[in-house]
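What follows is a single chain, given as structure tokens, in the form predicted on its own.
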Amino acid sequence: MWYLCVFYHRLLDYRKPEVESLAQLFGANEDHQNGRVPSQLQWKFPLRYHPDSPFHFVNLPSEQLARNIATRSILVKGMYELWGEGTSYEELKESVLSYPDERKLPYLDSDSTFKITVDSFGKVISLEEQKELIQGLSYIPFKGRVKLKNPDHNFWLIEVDNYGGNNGLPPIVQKRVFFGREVGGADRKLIPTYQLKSRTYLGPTAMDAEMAFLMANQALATSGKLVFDPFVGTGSILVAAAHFGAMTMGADIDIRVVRDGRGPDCNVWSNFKQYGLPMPVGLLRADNNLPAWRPSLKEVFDAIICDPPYGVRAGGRKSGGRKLLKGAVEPYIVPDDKRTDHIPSTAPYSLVECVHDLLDLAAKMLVMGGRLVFFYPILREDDFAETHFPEHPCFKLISTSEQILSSRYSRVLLTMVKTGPYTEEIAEVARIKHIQFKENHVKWLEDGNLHSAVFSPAAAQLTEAVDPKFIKDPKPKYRGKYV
């Protein structure tokens, strides 16, 4: 059946992938459980609507599925059984009256309670106008009792203004009026409850709460699943996964994050305690470049969700130290009396190497049909359609959602599903793909050059505008991680 899906008007590129992921989670089909790529849902627009419109029609097999999606989604405002629509209220009346009575009458019974909400997009409707619009629906034979709080049935009258209202809507949009029964609505308290400004423990790269929940939805996090974040930081992503009932586990190369935080009452654990969530099954000091898992351990995690360090706000680090990796010094053994407070040496960890290690880890450790969800940066002057995303023979890329962060670069949320087992032959093919990927992207991915690629144009313009003698040579500054 076709339902009217109304989105919040933000993160436009993330809307459909989230709904399609939740449809898989709630059983639209079972392809994700055996490694096959899930089939996409059917979508269509109302007449004369722009693709960025918050109004879409989606075909779903049951009302219960539509309700489950709307209740859990971050970007769906509501899911509605549409009783009528039109370019005017006269057309709306004709459309509602022609809707089959067998579909309407069960919700108009005298023993039920109901509420009618008037909403709008692109305009503001005053309370007096809302009252008049509700009274204009007298042709619908409501027999129940009005109840404004927790009624049995919610009905929505939604008016969309046209572009002539000087409201910024695309010029192809025409005025449209919808009326329907609410099947499911979003939890409007979720994001305010988890907003970062009230979080106990934060770091400079803490993931925004809304985005963390979106990533958890893309990864199909739910009760009984084990979710891993190899760059856990202050645990924002795992907090979202734990809210949906998943067991969580994290790792970070910085021992100060996973062990100490900012004290016994301000650390990763306290973030979970703050919201009454189940604690992670473990937080490891581990290096993504040198996995801590024994070689025989495979297919443990149901999902891996992370935001790899790609060098704009924080650079990646790996174990070893510059001198050790270059062979200038010999490997050393930490004395027993210094092990407690010892912080291992680290060296720069380029994004191209980091992504290869992440894909290799996911190929080994994800169950068949498990999902890898992570952010990947792109320069906006590059053609987005031609951007070459990292690949692995074990995975199929099922969605890409772009978020513009500045005039120079964006980050794209990549969602991959594991479709094949990990073998030594697959590992060799992946290594060759990695070499090709590295050669194609060495201009800004290698050696942490993304930061320079993002910010160098402004520096170049400054150089031209200011007398060179007043410009000092920039000195590299240490950027601490989290603490």
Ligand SMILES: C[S@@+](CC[C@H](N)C(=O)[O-])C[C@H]1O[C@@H](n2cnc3c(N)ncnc32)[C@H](O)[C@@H]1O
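All values derive from a computational prediction rather than experimental measurement. Throughout, rigid core stands for the largest set of C-alpha atoms superposing within 1.5 Å between the two forms. Residue numbers count along the first chain shown, from 1. First, how it differs from the form predicted together with this ligand.
With the core held fixed, residue 50 shows a CA shift below 2 Å between the two forms.
When two forms of a protein are overlaid on their rigid core, residues whose CA moves 2 Å or more are considered shifted, and residue 434 is one of them between the two forms.
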Second form
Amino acid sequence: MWYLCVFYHRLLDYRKPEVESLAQLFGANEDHQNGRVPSQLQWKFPLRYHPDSPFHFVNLPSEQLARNIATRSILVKGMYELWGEGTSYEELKESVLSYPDERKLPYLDSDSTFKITVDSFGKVISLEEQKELIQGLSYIPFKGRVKLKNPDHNFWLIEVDNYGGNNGLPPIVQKRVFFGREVGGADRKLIPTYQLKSRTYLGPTAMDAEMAFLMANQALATSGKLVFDPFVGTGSILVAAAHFGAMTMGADIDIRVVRDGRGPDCNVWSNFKQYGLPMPVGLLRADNNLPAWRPSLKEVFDAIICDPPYGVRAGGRKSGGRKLLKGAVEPYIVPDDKRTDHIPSTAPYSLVECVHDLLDLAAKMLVMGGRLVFFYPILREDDFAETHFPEHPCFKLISTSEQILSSRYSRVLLTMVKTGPYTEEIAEVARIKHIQFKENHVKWLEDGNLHSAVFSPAAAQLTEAVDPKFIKDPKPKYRGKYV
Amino acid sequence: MRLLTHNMLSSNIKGVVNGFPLRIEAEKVVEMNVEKNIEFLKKMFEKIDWKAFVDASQAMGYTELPKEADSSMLNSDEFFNRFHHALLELHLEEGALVCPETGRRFPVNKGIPNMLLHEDEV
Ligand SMILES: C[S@@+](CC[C@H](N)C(=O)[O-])C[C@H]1O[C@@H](n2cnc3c(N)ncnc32)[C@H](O)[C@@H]1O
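Show the form predicted together with this ligand, please, the one above being the form predicted on its own.
Starting with the chain above, the whole complex follows.
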């Protein structure tokens, strides 16, 4: 059945992938009349609507599924069984009247309670007008009792008219009114509850709560699953996964971040305790360039979610720096008396190498069908359509969601599904690449060109663009993806 | 550090062939109540190296695990309780994980194993 799916008008690129992911999550164990939930849902727009508008239709096999998706989502304002629509209130009436009675009457009966909400997109409807509009619906035989708090049935009258240019959308071609019964909507209270401002332990790159929830949804985090973040930092992504019931595990190269925090009640653990969430099942200090997983261990994580260390400010480090930075050919030997308290030095970790390691780790450690969800930075000068995202023989890229951060710089949330096993051949190719990276690294450093060795020319500009100093052009041509 | 994590880690020092299992030196072990999740335990049971797990639980002072285990035991509540307790409720707060081949100690501090290698170990 087709449902009207109205989104919050924000993070436009993230909206459909979220619904599709949640359809997989809830559809996987459900037996629908139409069989399995397809990996790509059918979508359509109201007549002459821009794809970035909040109004979509989505075809879902059951109301239960539609409800599950909507209530777990972050960006679905409401999912509705549409009873009628039109370009005017007269047309709406005709449309509602011709909608089959057997679909309407069960929700109108005298034992039930209900509420009608008048909503609009981009314009304000006064309380007076709202009352009138509701009275205008008298052609619908409501027999139930009005109840404003927690009614059995929620009905919505939604008017979309000239909404002006403030939302990044092209002007509307035609007014449209919808009337429908709500099936479910996002619990946006999650966002103030989990907002970073209220977090006891924060770092400069802590993931904002809304985005962390979106990432956890892309990763299909749920009870009984194990989710890993190899760049865990303050744990903000895992907090979202734990909220959805997943078991979590994290690693970071920075021991102060992962072990010490800012004291006994201000650290990664306390970020979970604060919300009454189960603690991560494991936190460790480890270098993603040299993971310490036992070689016989495979396919243990259901999802890997992370914000890898890109750029200079939160740039990656990996083990083994000092000897390289000094350009010494002989490896640096840590003197025995300094061993226990020795802090190993680290070398810069390039974007390509970091992504290579991440894909290799995920290919080996994810279960089949498991998901890898991570941010990837791009320069906006690159034609988005031509951007080459990382590829791996074990993975299928299923969604790319761009978030524009400045006039030149975007980050794209990539969601990949593990579709092929990690074979010996793949492992061997990865091993050779790992060694090449290491050799190249030494060579680059010997050439004395540290900066360009770490970032390719494109990436070098990119790190520049992150710096607020470089964010000019406050009015880019198309600002849809900013919202 | 819980024994689930221990069971997943090995010493990855350059040249080490058999870095698993890491021997546990326990200085401080704490117990915490964790809600039992059967589905999760079943999945982890498939991944656990049982012998290493039993030895590690002994090093932490817990001796109630059977020496051998197979999936038929997953029908027993008693088994689940013990497995759950050893896997998730015992925490190594302070101590070390010792590489079986080189004797290198990876310290565990405030519950966090430090698996980072020194410059001459990579
Ligand atoms: C962008 S931050 C992630 C922040 C995290 N999402 C949070 O909520 O705090 C990247 C993290 O990767 C860590 N890191 C950098 N290089 C690493 C490496 N080679 N292995 C593991 N972690 C690394 C940094 O210490 C930093 O905490």
